[in-house]
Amino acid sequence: MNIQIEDSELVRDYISGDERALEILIKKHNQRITSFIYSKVLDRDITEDIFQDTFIKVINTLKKGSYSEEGKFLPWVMRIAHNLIIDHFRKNKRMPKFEGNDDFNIFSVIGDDKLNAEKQIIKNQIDSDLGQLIEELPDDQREVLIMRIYKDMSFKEISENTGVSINTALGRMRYALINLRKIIDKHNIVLTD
């Protein structure tokens, strides 16, 4: 607890002005997201520029007044340096990109068995994301949603479960996947596998 009241005092103290609070908080933190990066990245080149895209991120959201995770300094830090990551692996092109158009099956994203550090970090974040995304959908396209790509039911099992026709079921397993699109294009993401 006395790390992230120190954390949260070093953050208010930098945006009072006093500059050397942030570096003490990048010595603080130095090593635990330098070696978090690594692990990822596996090179030290990289390493450093993404730890100083961390650093610059952080400084400018500091300088805008954007900070509200107050007490959760490294947690946020480390998101960041992650979003970075996957940045870096999408940017220099080790991954596929994937459009939000008529063609694209966003599951198509979802099942690779054999994945190695890197793709397994893409797709915990295409997890998440997608997750979110389906929190957005209505609940009865959700449902359908759910029960047919995470539970691989039939539409007719669909249809006994839900009390619905299977017309029904794939009229909302349409219409979810119409609205992910356009949440998709809505928020602009763009995911990778």
Second form
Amino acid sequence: MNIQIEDSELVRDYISGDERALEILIKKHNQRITSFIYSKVLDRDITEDIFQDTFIKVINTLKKGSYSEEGKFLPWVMRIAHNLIIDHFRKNKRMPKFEGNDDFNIFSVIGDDKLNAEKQIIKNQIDSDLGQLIEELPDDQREVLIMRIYKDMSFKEISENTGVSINTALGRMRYALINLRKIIDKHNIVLTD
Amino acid sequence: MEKIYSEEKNACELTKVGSDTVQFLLDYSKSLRIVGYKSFKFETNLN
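For comparison with the form predicted on its own, produce the structure of the form predicted in complex with its partner chain.
What follows is the entire complex, opening with the chain shown before.
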């Protein structure tokens, strides 16, 4: 036989020192209070946190003897939960929480642009391999490529420095790149990270 | 007649907190002692 004990009776027993009464109260109203909190915050973990904070306040108030029997127990607990939900949203408004997902990663905003150790080692290796490959190029092509890529000179500046026309400089650059690709293909070199 | 669907259909989901949370609260309650002295009330938590 299932005997329904009134909340007021359970509260009275709990205040008198019967810890079992609290367990009955929590289990009795667990679903109702949890569902209420979840319907507002829509997050399981936050629901658990707010439920816990709600009952900590309930326990403190009851143990201090500050609870008045004027209202009903459940509406009182719901009001505490409601206030804590408001606190939660206020706190989040002051301190917005960003969570990464597939479309957005917070570290793309706050992370520095330095490579991590592994990528830095790979980059150094690629730079070193590329340097050796460039050494294989004919002198005129190598000269233009180094000026353009490593010294960041314009083709106009290259033509002035090497004493050839801009078109010739462009042609040498083009052949330098074609020849680099040929060397890479010939030796099956992989230059990616 | 036009049907109105709630945007937050999961809002009505019935759910309960886990047994860990309930047990924590029961343990917290057992450990809490309120000591009164004159108009002061002191909370103590016994581990």
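Every value quoted in this text rests on a predicted model; they were computed, and no experiment measured them. Between two forms, the rigid core is defined as the largest C-alpha subset superposing within 1.5 Å. Positions refer to the first chain, counted from 1.
- The Cα position of I15 differs by less than 2 Å between the two forms after fitting on the rigid core.
- When the rigid core is held fixed, the Cα atom of I37 travels less than 2 angstroms between the two forms.
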